[in-house]
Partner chain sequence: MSKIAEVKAKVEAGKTKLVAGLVQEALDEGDKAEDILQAMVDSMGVVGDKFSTGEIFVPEMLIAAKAMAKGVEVLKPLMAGDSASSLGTCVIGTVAGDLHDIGKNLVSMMIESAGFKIVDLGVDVPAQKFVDAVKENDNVTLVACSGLLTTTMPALKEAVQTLKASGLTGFKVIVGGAPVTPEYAVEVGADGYAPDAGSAAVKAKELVTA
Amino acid sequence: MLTKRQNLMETMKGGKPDRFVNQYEFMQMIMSVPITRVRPAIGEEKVNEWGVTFRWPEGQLGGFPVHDEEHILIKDIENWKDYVKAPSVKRPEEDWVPAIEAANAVDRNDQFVTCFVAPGLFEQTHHFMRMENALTAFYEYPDEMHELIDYLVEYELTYAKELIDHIHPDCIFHHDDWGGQISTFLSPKMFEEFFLEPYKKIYGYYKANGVELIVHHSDSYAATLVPYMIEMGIDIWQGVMTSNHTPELIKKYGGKITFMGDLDSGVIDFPAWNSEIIAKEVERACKTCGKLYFIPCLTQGLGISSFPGVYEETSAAIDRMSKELF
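Please supply the coordinates for the chain just given, on its own, in the form predicted on its own.
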């Protein structure tokens, strides 16, 4: 039986996996990194390390920035430098001990030591200034947006150096949502103009410093961006929703990138979920997407579910499909 790591590589390279890669099993997330995001709990409001106010209302699945006139961070994009100040990534060496110990405890022959990075470049822009302000700024203030993104890239590179120096990760799991359910937020050409080279710089730095695997999360429609993902150096696109027509993407791009998802969390992960719904969706995904260049997975951006039991039941259904199809 192949290890989780070996089975993933066989799947990605078009080899002979002996089962489906089961969701996030190949990644061991090191979540004790001392450079953490400040986030509110349910019912709380907090100002994060960048100065962005986040609020998590009761009854919602997560927190989001507060963008009224009192709380919005960038009030004038032409003077963004007056508002945006990158937080320091330097921490005392003793603060790194839990993360280093967690990384050292991982069997790297079986799993990838993985560092979690979020939010991404696009998400940061709209966290700072509101979604509609960010989207219009790409048209009206392109020079300022390029400058802001370049500033964020430099921050990400300083952050990456700390991760590499202390954890020596095999894998980076990087978030940046690039679309909604049926379309990207930016046209492909505009996406290329603003984000291709910045991400090539970030992901290239990781690859040049020993990181073997880049997993990028965007639980959205982003089929039109796949060529750019490949050029950026992304190995696995996690969060691929069914609206992307995943089997077609696999046929077109398999061997250049692997697709992780096709189990829409909105369809499976809800209060009234049941094992029959999950089994039906997992069977559909596994049979239509096939054994190579595909990882069946909830589109959720971590190895969890919003409602208790969904992630575990999905994993069990994937195991059953492995026994049936392999």
Contents of the next structure:
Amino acid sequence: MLTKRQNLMETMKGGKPDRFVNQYEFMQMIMSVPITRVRPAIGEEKVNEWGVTFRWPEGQLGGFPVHDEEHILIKDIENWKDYVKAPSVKRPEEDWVPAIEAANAVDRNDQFVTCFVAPGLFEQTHHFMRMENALTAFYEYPDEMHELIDYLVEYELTYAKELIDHIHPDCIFHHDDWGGQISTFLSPKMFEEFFLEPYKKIYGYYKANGVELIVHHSDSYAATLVPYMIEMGIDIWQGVMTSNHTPELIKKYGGKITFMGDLDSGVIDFPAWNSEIIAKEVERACKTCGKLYFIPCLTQGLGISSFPGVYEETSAAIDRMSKELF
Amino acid sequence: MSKIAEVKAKVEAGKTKLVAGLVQEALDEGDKAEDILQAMVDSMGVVGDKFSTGEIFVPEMLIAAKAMAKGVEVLKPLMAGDSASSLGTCVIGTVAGDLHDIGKNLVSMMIESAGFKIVDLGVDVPAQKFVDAVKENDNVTLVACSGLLTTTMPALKEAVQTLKASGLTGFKVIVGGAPVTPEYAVEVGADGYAPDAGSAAVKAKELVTA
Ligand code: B1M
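Next, report the structure of the form predicted in complex with its partner chain; the form predicted on its own has already been given.
What follows is the entire complex, opening with the chain shown before.
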């Protein structure tokens, strides 16, 4: 039997995997990295490390950036430098100990030591100034948006250096949601203009420093961005929703990029979930997407589900499909 | 190209800095405010259709709406009463438990540009607040409820059913949002459903003029 790592490589290379890669199994996420994101707990409001206020009201599913006049970070994009100050990434060496120990405990023959990076460049722009302002600024203030994104890239590179120096990750799991369910936020042309080079820099830097695998999360439609993903150096697109017609993407781009998802969280992961729906969806995904360049996975951006039991039940259904199809 | 045609083209292209000037020029040349407005409404219709077919994206739609708003500002003082919102008032909001508003805002912009006056209740709107808004505002012809989370689908249902059970009349209810399907819309008793902002405006008009 192949190790998880070998099985993933066979799947990505178009070789001979001996089973489906099961969701996030190949990544061992090191979540004790000391450069943490400041986030509110339920009922709390917190200003994060960049100065963005997040609020998580009682009874809500998660936190949200607060964008009223008083709280919005970038009040006018022409003067973004007055508002945006990158946080420091320097931490005392002893703070790194738990993360280094966690990384050392991983059998790298079996799993990829993985560092988690979020939010992404695009997400930061809308956290800073709300979605509408960010999206119109790409048209009305392109120079300022380029400058802002370059500034975020510089920050990401200093952050990357800390991760590499301390953890020597094999894999980076990087979030940046580029669309909704049926469309990307930006046109492919605009996406190329603003995000291709910045991500080439970031992912290129990781690759030049020992990172073998770039997994990018965007749980959305983004089929039209796949050529850019490939050019950026993304090895696996996690979060691919069924609206992308994943089997067609696999046919077209398999071998250059691997698709992880095709199990829409919205359809499977809800309060009244049940194992029949999961089994049916997993069977559909595995049978239509096939054994190569595909990893069946919930579209959620971490190896968890919103409702207890869903992630585990999905994994069990994938194992059953492996028995049946391999 | 006539001035009106130019206004139309520049709204479609989202030329936020040019539209106000062009509208003024059109007026100076003798075009009627109503006709200029109609031209802009038509161009937003085109924008909506292009968005529905995936030809343009959210930023293009946002700047087109912004361009139109600049033009409307020039026309407002000239328009008799509320003729810029001849289809009545639309109360819109994202349902209780849900804080997503990008889709709702796009829908609101498109419905507004189709000729409604908008009362935006924001996000996390309890069912009763929709009902109160219908009571408190004049000539409410449409209530639009948006929901983006599968977990708040029951809140969508509650909003529609509370509105329907309120005894108030004279308005239709339209629902939408990524997890909402046409079947679900029927099941909860809504009068209409639209999959995206462009078609929401078309549907809205259809519902209140039917
Ligand atoms: C009335 O008639 C109508 C007619 C048509 C209507 C209509 C009404 N309303 C909409 N439409 C239609 O027209 C619009 C325009 O064409 C369309 O609107 P849409 O809204 O669909 O489309 C927009 C133009 C673009 N789409 C969007 O704006 C949504 C995109 C995604 C990526 C998304 C975003 C951007 C955000 N989010 Co959120 N977010 C996701 C989304 C993932 C996805 N793939 O869709 C989704 C919806 N989010 C989710 C979650 C879980 C959350 N989010 C949260 C927060 C956020 C951000 C702040 C980061 C940001 C929102 C910014 C904002 N101001 O709205 C939290 C929510 C808190 C809360 N209580 O609401 C949080 C809980 C995250 C967390 N763990 O903290 C997921 C929901 C899962 C579920 N169970 O349903 C999600 C599917 C992502 C995922 N896969 O996990 C149509 O649906």
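Positions refer to the first chain, counted from 1. In this text, the rigid core denotes the largest set of C-alpha atoms whose superposition between the two forms falls within 1.5 Å. Only residues modelled in both forms are compared. All figures in this text were calculated on a predicted structure; none of them were measured in a lab.
Segments of 3 or more consecutive residues in which every C-alpha moves by 2 Å or more between the two forms, counting only residues present in both forms and fitting on the core, reduce to a single one: 57 to 61.
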